[in-house]
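Read the single chain below, which is given as structure tokens and is the form predicted alone.
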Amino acid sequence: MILKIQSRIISYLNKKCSSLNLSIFRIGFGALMFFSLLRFWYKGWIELLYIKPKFHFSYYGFEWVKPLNEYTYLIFLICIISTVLLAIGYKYRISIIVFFLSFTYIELMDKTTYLNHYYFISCLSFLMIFLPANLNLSIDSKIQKKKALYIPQWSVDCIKLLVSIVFIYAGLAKLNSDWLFNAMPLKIWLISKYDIPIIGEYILQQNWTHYIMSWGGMFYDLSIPFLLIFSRTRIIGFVFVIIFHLFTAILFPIGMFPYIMIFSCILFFHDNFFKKISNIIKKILKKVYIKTKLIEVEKNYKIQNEKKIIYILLVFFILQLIIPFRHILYDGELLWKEEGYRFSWRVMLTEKKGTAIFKLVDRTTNTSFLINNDEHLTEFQEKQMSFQSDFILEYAHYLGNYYKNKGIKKPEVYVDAFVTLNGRKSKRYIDSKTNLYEIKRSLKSKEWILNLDEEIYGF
């Protein structure tokens, strides 16, 4: 037995698969994060999000990671020209390093801005540092004059498993009570959508619609890996990708997410299919195409130190498998209490608002008074500190901290804070009763805050 696996292992290794697969995913993924980027910058949101707040929301064990200030726009600016260099394939091995490390400082930066897609990113980037993706369509090919015909099968099949675990976890955390039974949040957020043509009036006010699609986003989720896996179900698949994800951008502002999705499904797709794509970017980049006569063909690349690489993308895809169900190591509710709740592929599963109003005690005097957020806090970090409570308990230091250097010598901060959680009634959140000074933070179960005493079914 154990040989026979042994030797399905060696054989699976040995396949090989068109380096056009990678090279063509290399330049759409340096494209959509160029376009992303930009955009972001275009916007407004690096002043709005990193540069104008007075405090940020950190990361645990990542509270060294900070904006810079006006060098906050150097952080973007070197991550967006990693990005040309990746799309190009120019020193591909530094690009990716440089892009992975700058996007994941900006992701790092701010706990407010917190998305699964920008997780996804820096989980993608990271897996690419160790694919190669620049033996084709590259200037490094053209400047090495050499390229590669044929890469490792698995060095594709890697980013296919990551896309898989997305959509599967994503569809396991959908087979909850809330979304199937009460067709929450979906219920609340496409009554919310009346002003859209022809289908916002009255398909989206329609309670079976919000119930067709409550149960159809948990099937898609579940079903798309296989159908994109399998030859003969792989277009249906991919046409089902394409109007979910299409129609998810026009319901809901997620940003480039949908984009990003539909464009990793390529990669389910036969060497054909890329090797039909190459001919069209070749027309289209004829006359920029730098010309120089190869001389070296290698037909099947071997990875430097293969086996080494092997054993920490193990490592990494035993911990993707692992960290989504870290949240059974605490009680309570998960979808209320949040605890675990992060870096799990859990989508669109909460719609929730609170108020949190704080108040310092000045224990010396025995006097207190009530902060005013908005001193501290722009309008998007109030909102979403609200009803997390990691959030608030950063916050509540910050203020201790911020009031003891104002000459208050024992400071205590409490918090008076309710929480809606996918259309319940508000609820009070945390302990009002608790010091939330003297408490430190840690990944230890967070037993100040308050219990649900409603349990929501499922994963």
Contents of the next structure:
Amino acid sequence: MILKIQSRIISYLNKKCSSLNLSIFRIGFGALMFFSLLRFWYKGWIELLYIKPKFHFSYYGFEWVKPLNEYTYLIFLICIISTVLLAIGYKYRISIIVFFLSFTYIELMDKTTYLNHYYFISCLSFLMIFLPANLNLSIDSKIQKKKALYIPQWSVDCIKLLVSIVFIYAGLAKLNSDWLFNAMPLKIWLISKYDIPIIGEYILQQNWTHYIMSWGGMFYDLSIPFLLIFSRTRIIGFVFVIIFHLFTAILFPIGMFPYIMIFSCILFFHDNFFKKISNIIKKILKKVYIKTKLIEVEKNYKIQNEKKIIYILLVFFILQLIIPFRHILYDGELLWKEEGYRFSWRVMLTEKKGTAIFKLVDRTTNTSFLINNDEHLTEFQEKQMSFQSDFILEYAHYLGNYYKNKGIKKPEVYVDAFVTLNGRKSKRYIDSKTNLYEIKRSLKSKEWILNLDEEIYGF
Amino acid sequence: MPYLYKNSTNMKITFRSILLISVLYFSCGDSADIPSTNDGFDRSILLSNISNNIIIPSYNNFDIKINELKLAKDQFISNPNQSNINEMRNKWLNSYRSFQYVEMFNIGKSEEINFHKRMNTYPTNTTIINNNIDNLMYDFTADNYSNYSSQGFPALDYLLYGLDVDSNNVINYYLGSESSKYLNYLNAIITEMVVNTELVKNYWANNNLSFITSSGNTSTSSLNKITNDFIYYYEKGLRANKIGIPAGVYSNSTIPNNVEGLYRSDISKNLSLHALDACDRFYHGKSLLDDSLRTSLYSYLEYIDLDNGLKDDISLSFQNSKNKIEILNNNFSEQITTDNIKMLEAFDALQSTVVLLKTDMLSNLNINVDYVDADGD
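Please give the other form, namely the form predicted together with the partner chain, since only the form predicted alone has been shown so far.
Up next: the whole complex, starting with the chain shown before.
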């Protein structure tokens, strides 16, 4: 029995597929990231999100990762250059490492901008460090004058696995009573899209639309990986992917996310699909490209350190499977407290807004005053801070330190915070009698977050 | 071979579907101006009510009042005496009251020329005013704080009541040897106020239609901007400026000299109540002329119908704030020095409405008011 499994594993690991698959994926990934970063720059967000704020919200353990004033542009420049190198396949290993590090650094600079798809890109680029994506259609192979026609099937499958995890976990997260039985938060969001042509004024206003879209979204997320895996349903699955993501692109301000997801699904296609694309690419290249004559074809390409890499990826995927469930270590309603919420593919689950008014008490004189948040935070930071407890704590510490420097010897910081979740009436969010300046930052359960007093059933 | 063949037809299907879908997707963008056939909530009716029944009548009313002030000023300049200064004071107060109904609409021309800052920045800066009077040098057009704080209603408050510790002696400044300097300044301020008011009033006459037709849901659409203005005014203009700051909420001690109408002294409560009334009416869609409920944020919440009681909670919250302000002294400076707790209670009442408007209402209506349009997920 064990032997049988072992031989199956070995035969799987020996399975090959065309090297074009991953190489074309690399080109597309580089191009897509190139445009994403340019778009980010062009919209002025580097200035607005990383340079303008006086204070930045950090991830626990990554407080040392900060924007570098105007040098922040340099990080983006490095990142953009690496995407170009990725697309043309020059010095692949170095450029993917540089991309992973610079992109992840950018994301760690300020968690106000946290988005699941940024995290996805960090995960994906980490994975790609270990994959042979430059063996075809790359400058690297031209320089080395050799290319490999086949690569191990697992090197493509691990990206498919990551994509499948994203879909399945996003689907599981939708199995909750707010999403399924109240059509929340889609109801709120769809009603407000009344100005979308054709469907906005009538269809998006209907109760049944909200439920169909909630349930449809759930089934979509849970079934897409399976539709894409089997060749019989692949086409229909991919058509679903395109329709669904373009629809979300119209409905919601989610930037590049739909395009990244659509793109990530192409690896589910087989060799023939990529041969077609490569023929197109070659046709285009022929017009501008001088043909290199001598190309040695490596038939039995072997990944160096394959065993080590497989173990690294195994650890990576076990972590991927566990991390989204870390919320069970915390008490209380996940959607309300958001402890263990990020890095779990929980997308579009909440419509949340908050108001947080901070009070600084000077214990030496027993006087107090309220803080004007806009003196310290940008509009966007204040909005994100107001309903997330870790932001509230970090900001409270910033305020305490700020006023300590201004000469208040024993500052205490309290907050009046109110949050509304998925259309519920707003409720007090943080215990107003807790001196937040005294609370140490940690991953422990935050006793000072008040309960929702209502259970949202499900994942 | 047959297997390969099959695959390549599949490929064709894929490419075709991608093409078809992209065509469908991009053609969506062109089909604006589809006749409205909805049974839902019509935002352009809401916008039309806001402009035709609230904003424009309020500006027209204010325009009448400010022109009456101008007439009284002309009369006073040609014949400075006690009865004419009293007449001017009355007109000043009337127009100051009706200004409370337009201050929140910081949109279009008003935003462009910083109308509300020019009209109502307090505390007024008496040092700058006295310098201006002495030097006969004043250009009111620059966009800076020292300029804002030396014109508008608060500057008039000082010129009509505050030049002397005893307001009965103020008239002497307009009769003495330097009277022309004072009259000049009075004239310049009021002229500036009238000019700015005409600009804003004309803007609305010309741009009403574009306001109503911009009925989308982006940060630059009319409803988003006007709702943002409304909440901003409630939070800063009313809650913070009129009550919070003088009551010392943002500082270590109270600042009784920061009340609105400091020199006239007995009007700070009255002006606050008018400002609150303006917000209440805006929320309920009531015009300045009658109390009937029209299409409004209130009825919009009713349409969304999230069954959380929000729309009436906001109404009650307005009422509660009104009750808390009504029991205060007419003169907020006096209230602050004698019993600041009551001021703080009024502040808290106003604050709880801020939470309902800024958090609950904006969330329920999904009105996006950010100017940062960063991506979400």
